[in-house]
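First, one chain by itself: the form predicted alone, in structure tokens.
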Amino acid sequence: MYAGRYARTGPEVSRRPSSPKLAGYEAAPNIALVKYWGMRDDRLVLPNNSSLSMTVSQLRTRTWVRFDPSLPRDRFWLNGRPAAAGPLRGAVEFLDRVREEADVSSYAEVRSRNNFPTASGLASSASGFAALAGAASRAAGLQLTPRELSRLARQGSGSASRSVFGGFVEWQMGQRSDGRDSYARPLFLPDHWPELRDVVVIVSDAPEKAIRSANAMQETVRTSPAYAERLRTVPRRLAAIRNALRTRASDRFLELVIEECDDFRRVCETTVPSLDHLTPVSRAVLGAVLDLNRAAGHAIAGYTHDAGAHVHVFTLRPMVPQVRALLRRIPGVADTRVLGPGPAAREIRSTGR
């Protein structure tokens, strides 16, 4: 049988599971308005900073779990195909939790879908662990809270504690060391601000990732000179940031976005070996945003990207129509989807087959 490798520091609820069963869950991926990079403690996925994010609209992981005492050893597939060392690795790691939690001892099996690129900078990890812990919690016996559900989440990948709550939302960074003060909590529902659009840039030159981002943030704390000086703006910019979105301030909003974008790009690319995450037609985005704000005379969109090089240029609906032709004339863009604030995660009845 699994040869558990964690501590129990997990919810607060009954751990006696029912009959094991197969359990859907559906989650969306989020995109980081204030970014997390960088833990104080890796194992349980405890960041050096509090991050703030929207849940998108339309992009979805959709998993399936059963824990069957007849498997030999768990399995995972990804997109309709056997799951890649990595991600299975992963997997193993985070059933290996969910078990210890559970008192289950059997292996499952884990049927993963995305409706959109996977490891290109999307949040498919965030999506992927929030509805992974969702499934298997369930199909293990466990009934949390969203709080649980979220720190239980933020241990398959720290992103993912944001992707269980729908809106806007804030992971906390907390202070103890057990991690049981480090969650997500929502914000705004996503019909807060229903003007907001996130338009996404797809990239036809965009690589898969080289380093998986835990690793790769690991290196910036060690070698960046800028991540100290970092860690010293985010909580300023992240209280901006989350005031500008209580009032809908939209030209702050924006600059604000930009700000914190070049900021953690900043940090990656003084990393050493530098992490450089765009394309030349990731950057000619970015500065087709910077001269169309210039030429408006105030922000009228933002761009965001995460580790990858599909980037996010959020706008107001308006405007919509303009931004994108303007993204869809330079060379190299393959696509746009626009995207508004999403739903939280839930529970799905289908059978993944």
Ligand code: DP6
Second form
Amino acid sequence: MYAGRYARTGPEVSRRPSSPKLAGYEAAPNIALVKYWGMRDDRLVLPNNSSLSMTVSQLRTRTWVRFDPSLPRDRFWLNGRPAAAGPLRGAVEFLDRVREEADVSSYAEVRSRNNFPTASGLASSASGFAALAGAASRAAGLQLTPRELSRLARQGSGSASRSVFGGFVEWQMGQRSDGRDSYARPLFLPDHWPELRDVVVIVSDAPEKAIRSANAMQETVRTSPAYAERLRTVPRRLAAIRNALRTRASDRFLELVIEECDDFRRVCETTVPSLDHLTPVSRAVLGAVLDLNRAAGHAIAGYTHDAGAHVHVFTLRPMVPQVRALLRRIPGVADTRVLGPGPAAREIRSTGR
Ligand code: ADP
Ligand code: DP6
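We have the form predicted alone; now please give the form predicted in complex with the ligand.
Below: every chain and molecule of the assembly, starting with the one above.
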């Protein structure tokens, strides 16, 4: 039998008498423009600051879940193969949470595919747990509102709380110790700023991530002398980015995206031992963006990265050819993909594979 490890979300959850045997859900990753980095409760995944992201187009996870009384244990197929121990443990712990919520006792078969590299800093944990939250809750007979789904996904991976929604999304940190007020909400729909583009720069020298962000960030909280100052400045920056997004003030937005990314990198680099997510190729990309802006005399592009070596370069659609050509010339840049604001998570065909 499974061991339920998580506290209940609360009484808002509604149950359906008959549930589909097989449920499917898809979700897109998101790129944080204001980073979540540090938790006040690592069991419930309650962050130290609110964060803001853009859910992206084109990249996605698709997940299918079936609870089956004949299974001797949970099975998890990730990208066509039995999942390794770490991802399997993450999925089993998350399924325990859903079983507890839905009062289901059988084990599950989970099949999931990411159409982009897993565990390399492109936020597969965000889309992965948002899709798993949707598919597992539906398969278990729960019918959750998007807000409830966001709370549930949060407990698999904090950033997954934001991937429940499309477009521009804010995860409000909340104040309560039971986490009921810690969930994401949509700020602006995907078509709010159709000109905005995210040129994802895939670097050839990116290693697979050795440690999940949830663990790494707690080392920062414990050891970085710059962390307290970051927590003081993030609310102001978040409000400024929200405002620049609202008014589509591109220069201001791109400058703030760079400022936030540099601040995030500062607390990572001052963690003991230091967290260095970038490779020489990623650093060359950051340098090229700064040079471009300096030469233009204003912000044409803005870089950001999560806890990985690939870099997201934001710019406006008319500038994409120039920015992309510049980035492609950098030795070690393996690929660039141009993404826009993407869709909310959604249920997909629940009766077949
Ligand atoms: P990333 O930058 O891709 O989010 P992380 O190391 O933070 O990298 O997270 C990767 C982890 O997320 C995997 O080891 C696994 O536990 C989980 N994960 C990734 N894809 C999926 C998926 N499709 N379904 C469930 N969990 C997933
Ligand atoms: C740097 O919530 O994705 O991407 O559950 O360990 O995968 P894991 O952590 P996760 O950490 C996100 C950290 C970040 C910033 C962000 O997405 O806000």
